[in-house]
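So this first bit is one chain, no partners, the form predicted on its own, shown in structure tokens.
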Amino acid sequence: MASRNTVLLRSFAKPAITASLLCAILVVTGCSVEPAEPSAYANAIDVPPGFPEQQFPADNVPNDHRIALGRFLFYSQLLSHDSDVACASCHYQGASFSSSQAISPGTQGRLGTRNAPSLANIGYKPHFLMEGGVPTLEMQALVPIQEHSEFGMNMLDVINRFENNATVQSLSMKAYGRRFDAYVLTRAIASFERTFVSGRSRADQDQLTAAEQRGRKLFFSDRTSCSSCHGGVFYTNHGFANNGAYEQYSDQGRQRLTGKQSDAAVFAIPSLRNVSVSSPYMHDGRMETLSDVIAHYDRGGFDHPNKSPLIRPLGLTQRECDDLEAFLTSLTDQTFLYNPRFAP
């Protein structure tokens, strides 16, 4: 478990842990391609203006071998028990890091329950997956191994992939003075994941159209209150509510995490950022575009016992709703979509 001594620097959906990942965690590997040269990532991580300090564990502050380290393993189908998918499989860089799928296939086809997040930003979070139950993105990399619909894969067999792999042990001597292990493996992966830091957008650069200023205004006006959870540098407030997206949710949500009924079918408030290429939307995946998006939160979502009181018809003219998808497009950063760092 990572230290909880941090350092700051400035540069640069899924269920519940169960009781056998957590005792992972203590302990914590692949394809053909090698590891890129550790000089290709100098300046990787960059913060755009206004973007607060990164916080890294003292044990995992980012440098280039354990980025490059991070980047391999991101791309390797070695991870998943039929070397038939990857960490970039469901967390596409042209999605903003997440998927155009409803909901992911994992190994064998298998098909889980929730949408594939956005990654952009993640090493801003303070706790991972829709629950909140992850406390540092070091922890979460176990679970998509561990998980059966996703690579479904005993961490053990994983160490043991790269075993004979000269290449990954020398890095890994680099990167962390240690042979491959599960230790290596989680820092290595959220060390490249701490890269994907996104603020470079029209709308960052206040470059906006008559259109766009609108959906600006509208966006953080009292009358959507849009703001309120999807405010800040981040768009985002870090949360968790339910948004009426049904009247009955075969998904817990936060529920699973905590027991309480007040979670039942609230979920983690996701960033708005690059949100007009991370479709489909809302934690199953079940809305197509953002206009469909739109027009739910127009009518005030479905009734349910935990609903933030802030998702309430809002009576919003269809150039409101237009105006609206505008600004949301302009949060599209084209410098992180097409970064040549962060590709395969």
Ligand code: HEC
Contents of the next structure:
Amino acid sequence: MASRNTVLLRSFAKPAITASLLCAILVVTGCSVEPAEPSAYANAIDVPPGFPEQQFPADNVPNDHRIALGRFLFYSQLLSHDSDVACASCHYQGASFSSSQAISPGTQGRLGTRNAPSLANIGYKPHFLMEGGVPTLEMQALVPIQEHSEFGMNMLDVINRFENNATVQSLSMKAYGRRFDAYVLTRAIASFERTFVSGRSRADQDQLTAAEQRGRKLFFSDRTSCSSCHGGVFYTNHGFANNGAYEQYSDQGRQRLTGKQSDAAVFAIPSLRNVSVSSPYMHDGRMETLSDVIAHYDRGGFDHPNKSPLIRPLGLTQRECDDLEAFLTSLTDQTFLYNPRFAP
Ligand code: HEC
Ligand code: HEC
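Hand over the structure of the form predicted together with heme C; the form predicted on its own is what we had up.
Every chain and every other molecule in the complex is listed next, the one we just looked at coming first.
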């Protein structure tokens, strides 16, 4: 099965790239830049207390037009081969822009191999995909378009579909001062994604029940080491690790990118914000509930040569497991999941 990683490696690591992809990359990285309209992006993008300011590429500072076009595209099925799926089919707002299916079908029902992750706070990520091989959100937007098991499309065909679409052409002119093309498509989608900021959960407001407070203490303790990997304001250190989830991995993880044995079955450490609504869990969505995940960590996971030494039997009581789960659930941000600005 052609996996997305094949595309990823072809696009960003190996010279053997297809003509259309090369064309798309040139457009994406090209330097023809229309001056961004000075716009109060601060109004469009929430910065919750304790969050840093987001950094934007110089040629893609978000403004209302850019975000509006990106929003339209994110929900458009015309990006997919059979006009049957949109970004939002796999990244659903109510699930923190993740999928509630372990493997969500792309165009013509084609299946990939990985679970669609949450896109909450995606604008703050330093690298994308589970092996971390894609450096910018603009480049990431190319991946689903070309990926066989997602949109299975050619960028030029996508652009042609909008040739006579007055709404898209007019928004494109307002947003980037040019007709709709790959440059505009990738930048507009990235602009919309950068608005996906989530930092207003009960845990952020310090309104925790007694059980959640006990869970928080455990989470940030040396007894569990959860926060060594899932710490900080984003509940991830943006690093990579093997957490011993399985006895056998069919996914090479970061090794696919680096070729190193020490990166086999090593995956990007996910953020735990909104984790209670982003089930199922892990790279392939094989763990169904948060209690399955906590039971896994309590057991210390399966042996794997690359398993982090932080993953070891924890000896938690049932109440401690419940407390941890209660704390993880308090990271749910209702203002994010129901914000009408993110809806179709
Ligand atoms: C068929 C389901 C599917 C569709 C359609 C889809 N995605 Fe995804 N998306 C995934 C999966 C699965 C991953 C994880 C892939 C990986 O890490 O290799 C992912 C990863 C991502 C990531 C990286 C997340 C991270 O934390 O690194 C972003 C950003 C993203 N998708 C945005 C989009 C956008 C924008 C679109 C539409 C242009 C889209 N996706 C369409 C399934 C989908
Ligand atoms: C050594 C680093 C490390 C430690 C310590 C760690 N994790 Fe993780 N965690 C990971 C990685 C890596 C993944 C993703 C693995 C995969 O995709 O297969 C993950 C996944 C998860 C997920 C699933 C998230 C999702 O969206 O799929 C949850 C929930 C989670 N961890 C909670 C915890 C808790 C609770 C603790 C403490 C008991 C903990 N983690 C300790 C590295 C770590």
